Every structure is written in structure tokens, then in C-alpha cells.
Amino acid sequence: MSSLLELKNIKEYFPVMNARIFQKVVGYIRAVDDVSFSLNEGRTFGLVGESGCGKSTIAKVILQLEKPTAGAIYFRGKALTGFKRGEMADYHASVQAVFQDPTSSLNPRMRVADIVAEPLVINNSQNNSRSDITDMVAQTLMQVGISPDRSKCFPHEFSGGQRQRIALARALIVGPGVIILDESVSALDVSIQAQIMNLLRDLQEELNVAYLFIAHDLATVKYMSHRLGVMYLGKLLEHGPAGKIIEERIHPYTKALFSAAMPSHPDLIKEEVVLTGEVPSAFDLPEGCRFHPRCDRAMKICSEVEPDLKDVAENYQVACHLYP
């Protein structure tokens, strides 16, 4: 299967400044601590773990809203770093985004056909005429299961999971490669969100796109992803194919984050996991494994050495001295 998008050692660092001290540096706060994955196409990579622990900012990076402090993505085999101008418009419009709250993506003052146009005529290289950005945004709209003769309505005429889906066919109208989707459907209701996702499905079978699903609804997460990764204040604990990492669990991380989840019938039995303390800081973080804080398995060994990621099955990897 051929790899789309490739993030390798991924490092993104924030500068903590002194206020007193005019522009000293103190430390670093670090978001994302060499993280590497790939996005296929076709296929979803979920990415889980708790808030802060640098989800959304692999997004930003992705995105080119932040630039990474050290390490390379690679789009169709390319560094990003090696693109001229015009291949990194091509990259911006074949990376599109989907973020969880639908009013405030979306610019209240613009009707449906130019909010879902916009990104079309900014990257028009078709040059398409005014005629054929019309149709092309039906078309979307109606991919998406919104009626084009509502395209002259404002967002807020709109229910939340019509907004999303309004959000969706911006994403879809320049014919992206990778969407990341970005907690897009933990603000909806349950049933509206069942509806996003089997349309987030239908589309990816018919369009061959990649996403990079971001949430915290293991759920969803379950439902939604062929590969996952579990990430814990900027580190990739847990990376393998998504049934396979739920049915394992072999990470305590992991297995505390899917105790914590609802069961998926109210007869289920599942195995309980209490985590204690806190999140450490990203400024301050442990030595050794990050988690050993917290974790009621920790050795001697985890609060001296950080462990790297280790296969221990085909494309499966744990990062975590129990699996030398």
C-alpha cells in the first residue's frame, strides 16, 4: 500500500521565555517529541490519548501552521522542505481540514456556495470558469447530502451536523488526498455523529482519500480507523493496526485510556484501570518513560530510561521497558 504522507521524527518545540530576562529562553515545552507515522490511501490513521498531549499540534504541523523544529514530512515520496511554490500550493490543496466546531470554521457573513467555492478559487490551476465552480459546488453539496438550492443560505440557517457537512464539502471541492479531521464529530450528537462517520466512510471508498482522524471518543476511533496510534505528552506509546491495538492493548497507557471508556453493551465486563496523579508538564517532563508517574506496572528501569518504540508484532510497535 503506498504511502501518501510520511511524518518522520517529528519534533515540536515552544520556547518558554523569561519575563523578567528580555528574550531569554528558559526551557521548552515540548508538544511533539519525534513522532513518526504514515497516512495511506485510502485509509484512516487515528490518532488517541488525552488533552494537551500533541494531537492537534501534528495537525498544525501537517498543515504548515506551525513548522516543525526538527524532522521531515514527506508528501508522495517529496520532502516538504525540497518544494518550490507551486508544489507546495499543489500540497496545500491536497491536505484539507475538518475541525470539531462547525459555527466557528465556518465565516457566518458568507452563503453555502461561497464557503465551499473559496477554496476552489484560490487554488482554481483548472482555471474553471464561474459557471463550472457553480456546478462543481453542487455536485459537492450534494455528496455530502445538502441540497444545492439551500447554497444561498447562511451558516447559521443550518443545523450543527449540516454545518459539519457544509465544513466536509469545503475540504472535498479541491479533491484532496488527506483530510485530518480534527475531533470532527465530538461536538455533535450521538446519532448525527453516526451519520458523519458513515458518510466519512462512503466517501473514502469512493474517493480513495486518507484521513488522519483525531479524537478522543475510542469509539469512534474504533469505528472510524484501520491503523492508530496512541500518543501521551508528545510521544507515540502504542502504533499498529487499529483491531489489533484494541484487542491487545498491550501498553498500560492504552489499557488505561480503554478502561476508562464507556463499554460497548451495558452486560460487558470490562478489566478497570484507575490512573493516579496528574498529566506532568511538557515543560518539565520526567526522566525516563513519561508515564511511569502514573502507571502501576512501572519498574526501577522506566524512571531512569525512556524506551523507544519496539516492534512486537508485524507493523506493531509499544514503546515500554515490559517488551524488551
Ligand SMILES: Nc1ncnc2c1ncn2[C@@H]1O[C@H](COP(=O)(O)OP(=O)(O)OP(=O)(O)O)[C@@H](O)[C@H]1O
Second form
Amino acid sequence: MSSLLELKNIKEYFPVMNARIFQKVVGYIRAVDDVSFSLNEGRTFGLVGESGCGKSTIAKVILQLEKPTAGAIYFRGKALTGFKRGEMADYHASVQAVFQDPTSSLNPRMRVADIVAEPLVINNSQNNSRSDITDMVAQTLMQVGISPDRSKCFPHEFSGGQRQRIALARALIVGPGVIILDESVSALDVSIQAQIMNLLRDLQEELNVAYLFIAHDLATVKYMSHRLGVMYLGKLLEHGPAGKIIEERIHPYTKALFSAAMPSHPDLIKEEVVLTGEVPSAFDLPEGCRFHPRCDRAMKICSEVEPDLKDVAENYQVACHLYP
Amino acid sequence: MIKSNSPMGFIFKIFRPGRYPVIPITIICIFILLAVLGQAIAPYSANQIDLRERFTPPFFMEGGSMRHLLGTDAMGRDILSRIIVGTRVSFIVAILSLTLGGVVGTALGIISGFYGGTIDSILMRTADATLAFPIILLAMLLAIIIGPSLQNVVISLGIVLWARYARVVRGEVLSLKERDFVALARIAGASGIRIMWKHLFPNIRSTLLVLLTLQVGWVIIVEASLSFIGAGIPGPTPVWGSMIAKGRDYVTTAWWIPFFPGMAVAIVCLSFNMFGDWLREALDPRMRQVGGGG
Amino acid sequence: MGDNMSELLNVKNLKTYFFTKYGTVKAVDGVSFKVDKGETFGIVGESGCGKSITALSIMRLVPDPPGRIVGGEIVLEGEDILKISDNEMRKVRGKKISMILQDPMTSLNPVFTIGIQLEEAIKIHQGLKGRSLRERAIELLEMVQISSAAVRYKNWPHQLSGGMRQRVIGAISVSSEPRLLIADEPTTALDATIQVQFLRLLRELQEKTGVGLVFITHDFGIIARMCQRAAVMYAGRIVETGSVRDLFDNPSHPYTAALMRSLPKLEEKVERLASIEGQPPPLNDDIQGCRFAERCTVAEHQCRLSYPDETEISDGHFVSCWKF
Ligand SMILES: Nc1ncnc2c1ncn2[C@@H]1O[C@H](COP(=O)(O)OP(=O)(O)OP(=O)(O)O)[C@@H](O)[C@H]1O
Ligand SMILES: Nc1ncnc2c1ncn2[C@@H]1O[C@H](COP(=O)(O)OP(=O)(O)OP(=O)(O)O)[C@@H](O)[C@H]1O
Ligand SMILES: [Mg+2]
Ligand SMILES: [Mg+2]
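Please move on to the form predicted in complex with the named molecule, as the form predicted on its own is already shown.
Starting with the chain above, the whole complex follows.
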């Protein structure tokens, strides 16, 4: 399978200044530390991990909202750094995003039609006429289940779920290859969440788009994803086919994370692995494996050498000294 | 539900019956009317000197007459007429300086907040310096250099106003810029200009309107103070500030000479402030919607 | 159902309305439930259905104006707390009922150390002073598993992680040894692994002190994990109450049943989630009939005419639906 978008050894370090008048860099927050994975056509890559582990930062790097400190992004096999202007505009049109808070995602002073049309208006490479654009907006709104009659309304006249649909329509209108879904369903109510997730899956089937699905709720990630990455403090610790990871949970952190998920039935309550110790900060990472201070199976080597991602099965990698 | 974002909805919102501040709006309207009509409805020419009628007290006092409702000054000029004609000057100064300061300040505030970094530091330090500089001194310096005039007053006021606008607008932009729709505009490939014009500016419009209203009163007071100290608009144009200044000598003998122009300043000021306060609440998006669903 | 001896809280037909310029918002409209001593009772529902307002009504802390409790009874240990004076209520609030809020970041005062805030809470109710006050504070911190409590005691809130802050808030709320503890989404802002830590802690506190717990959440998983009985709320009303097992094995209200089918599950494979079309009605609409009728697949004429009474379909399992 050809990969559409590939991240190779992406690092994103944020400098930390001291609080003096003449500011000096005193260290770095290693928000993303050497992460590689790829997004494939018509597939969903799920990214899970706790707050602050760098999920959104990866999204921002892909969306060109942050420049990576190191590493490279390949789009259709070509490095982004070598892109010319036209290619870059093409990239902007091909990689779209839907964020968590639909209220903050839509400009309250713009009409829905203008919001949805904006990416098209900016990247008008086919020189669509006004009426073409109007038609496309109506068509896309229909696709996400919003009546085009309401395209002259303002965002606050819609409910949260509808607003998220409008945000999705805006992402879809340019016919993107990749959509970054950063906690896109997390803020929605259960009944609405199911609506949106089903819509996303249908659209993927129809349009063959790739999703990067970021969420902290494991059940939704499971429902959406084909492949999965488990992140901890800026690093991928486990990376493979979603079903396999959920079944096997090789890395001790993955085990703890999944056992912390709430049961879907009172009969399914299991003794959870309670992690001891506090979460270290991305500013002050421990030596060796970054999970070892909270790991119940930590060995001597864990505090000395940082483990690399190693294959444990086909297309399945884990970064832990316990596994080859 | 009324669409509060559409122009009609906006007008609806401001003038929904029964909820707007009737008295301040009425007063503002009356003064606007006076400013527009000016000499046309004044009972006398503002500069008509009639030494026989000097120091006529207002009509309700002994010796006053219905010919000069608010009395006359030391040269026998009708005070009511002078106040009416003076309204126009005050409003012109307010409109010009607010436009000047508002446009420059808003533009620089948006740029400062949006780009941040060095531009932001330079602009904001300049704004701070401007705000720290006494406006009276500034106007006096300008008066010495280019002579006292209406332009002089407008420029001095504009210089102070831009800084006030820039500060407020920048603060607003800093928080707006963190909203996801700005990130999404960037993702769609929007240029800085487009983001500032299409996404940031429309969202600070209502703040600007409130700020504008709240500043009218301040501008009129400062304009009056400048005229009072002689750094403002030179005579014989009737100006509220210089009327107060000239009347100062007669406070004990003919108190009405400084009192009525003073009242005009106070009433206009208060009305605009009350209207602005109400506007701030009326436009607050938090008041927009209640209830679940949509 | 417990007899009167074991009954801690009995809420009868509680109505809390907001009188706004846009009309009356019936945030809580005839809610009834009972909580036994030492029991954990869950209230689950979508955003805006009135869970928090129910909790605030029990505390008598509904913002007034625009809100007001317009009817019903709240019987706490045999006494209707809607009838007592504000002064007496203040004593009840500290001593008998306590509350944990959602946001651990804003629930602590940033300008006092956690020790001072904890001591303040103890002082009000227990009249301890000096050494013994401090010892009690440290003891409470240890009880909520803050390691090296004697040092942490001197920390400012910003020096603690979100999970630790929430534990400190937990310590403060049980410091007065309340009879009833209301937890309004106390873990929504926490990470999964921190959430399990906190939930376990709450259960241990409950075992130690025998406090009755009202647990408000929108997450059915937490209901399954934490509660013995629960109520499902929809648009200001409780539609179904029963033991957690009743709700999960035999969800009888069409809304509950549909919600159960729209939940993604980690433990089993779900081919496609069922979703409930539409969205909850605005609470300021005057709806005569069942509020769910608009979205209900089995609604009949009757459902739109009047609101169904509560029916006990099996022991302790109540449903408000015309089907029964
Ligand atoms: N602009 C920035 N400057 C400095 N630090 C940053 C910046 N953006 C993010 N960080 C830090 O980078 C780390 C990763 O942040 P990120 O937002 O990617 O986390 P996340 O996994 O998306 O978390 P969440 O689940 O809470 O959204 C955090 O420690 C955060 O504080
Ligand atoms: N001050 C207020 N004025 C008017 N309406 C209000 C006010 N506070 C709350 N409401 C309304 O009361 C209803 C119930 O609100 P409540 O906070 O109880 O919801 P909730 O179930 O706790 O939701 P969430 O899960 O989002 O916390 C909402 O529809 C809300 O709009
Ligand atoms: Mg994030
Ligand atoms: Mg709530």
C-alpha cells in the first residue's frame, strides 16, 4: 500500500526561557521526540495517549502550523521541504483538519456558506465561478447532512453536533487526501458522537480519504482506526494494527492505559493497573525509558538506555526492553 | 430567533422596544440634531454682540427674559445660541479624532496582536509612551508649532486615541488568534491580510463600537479642556470649552455664563457613557443564547 | 429500595427554572430520586440536560437570579432542606453535604497553599487548632494518597498536577465528614490513568467514611464502574432509574436503549453504531408530551400529548414511558 503522508523522525522542541529581562533558553520541552508513522489512502491512523503527550503537536506539524525542529514530512513520496509554491498550495488544499471545539472552529461573524467555501476561495486553482462554488457548498453540506437552505445562517444558530458537521464540510470541500481529526468527536454527546463517527466512516469509504484520528477515549479510537499509535511524553511506544494492539497490549504503558478504560458493562469491571508515581514533565525527561519511573516491570537497563521501536510482528513495533 | 449577526438583526438588537436606554438616546439624538442644524435653529447669531443686553440672567431669574432663555454673556451674546452652535464644533472634533485614532489604532492593534514579536514590542512601547505623555502638553506644543486650530486639536486627540484603541484591540486579537478558526484559516492557506480582515476584524467590531461610544464623552471633555486653556480652537468660533474659560471670571457675578456650557459638556458626556455601557451589555455574546439544543 | 432508616436523600419532584429574558428555561423539571446511606448513585445524561443544576439545587446554590427552585422537596436525613433558613442551610452545606466540581484548575485558590486551604475547611467544622489542626490536615492528604504529605502541605496549587489537585479537593470535601458527597464530573478533566486513581480513591474514602455519593457524569463506563444505582436524565427529566445492572442489561426507556447501542465498546467488536438522529429540544420550549418523542423511533400519538408517569417495571426499576 502506498503511503500518502509519511512522517520521518519528527522532533518538535519548544524552547523554555528563563523569567529574566534578558531571556535565555534554559532548556527544551520535548513535545514530540523522534516520531515516525504514515497515513494511507482510505485508512485511519489512531493516535492515543494522555494529555500533553504531543498528539496535537504532531497534528500541528503536519498542518504546517509549527515547523518541526528535525525530521521530514513526505507527501506522495516527496519531501515537503523541497516543495515549490504551487505544490505547497496543493498541500494546503490536500491536508485539512477538524478540531475539538466546533464553536471555536467557526468564525462567529461569517455565514456558514462563506465558512465552508473559504478553503475553495483561497485555493481557487480551477478558477471556479461564484455559482460553481455555491453549488459545491450546497453539495458538501448535503454530504454531511446539513440542509443547504441553512447556508445563510450563522454558526450560533446550530447545535454542537451540527457545527461539527459544518467544520467537516469545510474540510471536505477541497477534496482533501488527508483529514486530521484532533479530538473531533471528544466534546460531543454520546448520541451525536455516534452520528459523526458513522458519517466519518461513510465519507472515508466514499472518498478514500486518510484520517489521523486523535482521541483520548480508547473505545472511539478502536471504532475508527485501522492502525494505532500509543504515545507517551512525545514518543511512540507501541505502533501497529489497531485490533492487534487492543488485543495484545504489549507495552506496560499500553497495558496500564487500556486497563484504565471504563468498562462498557458492570460485569466487565477488571482490576485496573494503577500506575504509581507522578507523570514526569516533557521538560525534564528521565534518563533511559521515559516510562520507567511509573513502570511496574522496570529493570536496571530501563533507567539507563532508551529503548527503540523494534518489530514484534509484521508491521507491529514496540519500544520496550522486555521485548525483542 | 433574531439573527444577531446580520445587519438587520444588529439594528433590532439595539432598538428592541422597551429595553434600550431611552433618556440617553433621546439626549444624544437632540444634540446630534442641534449639531446638524446649528445656526439654523439658534434664536440669535452666535456671535451677535449686543452690549445693551450684557449679563442678562436666564429667564427664570429676576431680570431674565424669554428673549434670552439661558441669559447672555459679557458681550451680550445669547448663551443658548452659542451652545447650540458650539455643539457642531464639539461633534466634528469628536468624529474626526475618533475616526483618525480609531482607524490607525485598530489597524496597528490588529497587526501588533496578530504578528507579535518585534513589531508588537515596538508598537506597544510606542503606545505606552504616547499614553504616558500628558495630552495637554502635547496640544500646547502643537499649538505653539502650528498655531491653535481645529486640526491641532484633532491631531493631539488622535495621537492619544490611537494608543488607547491599539491597546484594547491588541488584547482582543491575542485571545481571538488562539481560536481554532484562525488556525483553520491558516490550514486552508489564508494570507495574513485575509485572516486579519476576514477573521479578526469582524470579531472586534462590536468592541470597537462600544469603545467608540465610551470615548465620545472623553473627547468632548478633553476638547473643552484644551479650549479652556487656550490650546484649542481659537475664537470667535463658539466652543463649549472656551465659553467655560471666558465665563470663569464671572462665576460669582454671572454664574450662568460658565454653568450652561459646562452642563452641556456633562450631559452629553454622561449620555454617551450610559449608552456605551448599555451597548457593551447588549452586544455581549454571552447574552446571546440560552437553552439546550439549538 | 431502602426503608426510611437507610434513606439518606430523597428528592421529590424537584423543579428548578431559570427566568431569563428569552423565556423560562426549565433546567430541572420534576426530578425525583433517592440515595441510601453509603450508596453511590449515578446521574448520567447528555450535556445541558440539567445534571449540574440538580446538584446545585441540592446544595441550594442555584444562581438566583436568574434561577430559582420553584417546587419539590429535598429531604436529607428526614429534613426538607428547602424549608430551612439560609443560615441553617449554610451549616448543612459544610457539615452534611459537600461537593466536588469538575475543574481541578479553578477549584483551588491560587494564592494560598493547599495546607492553608485544607486547614480552613477543617477549622470551620471541627474547631481544631495549632498542632492538631495541622496533623489532621496532613492526615487527610495522606488519606488521598499525596506522597510526602508533610512537604506537599506547603505547596501552592500550581505546583501540583491536575490529578493531585483533584485529590486535594477530594480531601477538602471529605474533611468535614459529610453525610452526602456530590461529585459533578470530577474526573472529566483528568487523564485516563489519573482518573482510575481518583475513582478508586473515592471508593476507598466512601468505604472508610460511609458517605453517600451522588456521582454525576456523561460517561456510562463510569456509571458501570462506580455506581450501584443510577438515573438517566434527558432534557430536564429523569427517564429511567434503576440498579446499574437493570440499566445495562435491560434498558427499557427508548432513549436509554438507543444510547446503549450508540456507545463504542472497547471489549467487543461493534460493526456499526446505532445513532439517535436529531438533538435534544431546547429547554425553554413548552413541550407537553415526552421530551424524547421527537427523536424516538417508537413514539405514538399519546407521547406527544402528555408526559408519561413513572412506572415501576421491576423491583426498583422505574421508567417514564407510555410503552409501560
Ligand atoms: N507553543 C508551545 N510552546 C511551548 N510548549 C508547548 C507549545 N505547544 C505545546 N507545548 C507543550 O508540548 C507538549 C505537548 O502538547 P500537545 O498539545 O501536543 O499535547 P496533546 O497530546 O495534544 O495533549 P491533549 O490531550 O491535552 O490535547 C505539552 O507539554 C505542552 O505543554
Ligand atoms: N444561569 C443560567 N441561565 C439560564 N439557563 C441556564 C443557566 N445555567 C444553566 N442553564 C440551563 O440549564 C440547563 C441545564 O444545565 P446544566 O448545567 O445542569 O447541564 P449539565 O447536565 O450539567 O450539562 P453538562 O454535562 O454540559 O455539564 C442548560 O440547558 C442550561 O442552558
Ligand atoms: Mg491536544
Ligand atoms: Mg454540568
